[in-house]
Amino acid sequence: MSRVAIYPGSFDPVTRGHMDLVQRACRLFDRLIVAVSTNPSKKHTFSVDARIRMIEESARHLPQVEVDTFSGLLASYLKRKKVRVVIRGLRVVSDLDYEFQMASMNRRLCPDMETVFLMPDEQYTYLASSMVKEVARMGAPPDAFVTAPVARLLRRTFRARK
């Protein structure tokens, strides 16, 4: 039986720590789903689709990634594709607070799910999406934040919104 995770998220866009934890899930998992939240609350700078090619292209070296999009419950949806194990990262400790609720929240509505938290390299802890698109926005160079290919997806973004 192949050991399968989901990592969830926004990915808006997907940083250098977010790679970094896929690869770190890679290594423990034989299938890694890293899955796209569609939230109509939120406000997302790039389109579900863009977020998905963004994460393909940064993750074409590694076979076992699947990318994918759900919107809804993340319990529901890991009911849906028969996957027991939620991927979560721990930057911070003040991460662990909103990860704690959320995975107890999760186990309540799907008992048999597991979440696995993994901590990012340290030259990653301090690195938000919210903050990377914000360098990009005022113009400074997003390459040592996020992949090549999510670099240039950032400039040409934020060159066409001035």
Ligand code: ADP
The other form holds:
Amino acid sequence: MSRVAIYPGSFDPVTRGHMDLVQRACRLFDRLIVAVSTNPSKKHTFSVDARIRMIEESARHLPQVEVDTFSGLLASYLKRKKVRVVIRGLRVVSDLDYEFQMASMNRRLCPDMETVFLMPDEQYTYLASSMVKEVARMGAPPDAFVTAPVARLLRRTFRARK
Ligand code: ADP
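For comparison with the form predicted on its own, produce the structure of the form predicted together with the ligand.
Following is the full complex, with the preceding chain placed first.
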């Protein structure tokens, strides 16, 4: 039986920290579905299509990665996909509060699921999509924080807004 996991998130945009987790998950699972959340109550900088494209382009070298979208409850999406394992990241202790709450609620809604927490390489523990956008908006090069296709889109987006 092949082992499949889902890595859900906003990925607005995907960072090298997210990609570090994707690589780690690929070593543990046969297939990884990176699921971009399209929750309309959350305001995103990039469209769903752009967020998907950035992940696809960043994961070209990883054939076991598939990119998908979901809206609504993660628990319902898991049931629909018949997948039981969710990957989430823990960077620092402050992530734990939110992640613990979410994993507990998801388990309540879907009792046979498991959330697997992975830690990124320590060079990425400070990386967050919001921080990367802030840096790019201020005109600093984002290349250390995101893959080349994402850096190009960030430059284009924030240059156009000036
Ligand atoms: P969400 O809005 O669902 O939190 P994010 O894209 O911000 O979406 O994060 C998705 C997941 O990736 C979360 O579990 C988050 O902790 C993790 N994550 C975000 N940035 C990093 C990073 N630099 N290193 C490792 N994990 C990260």
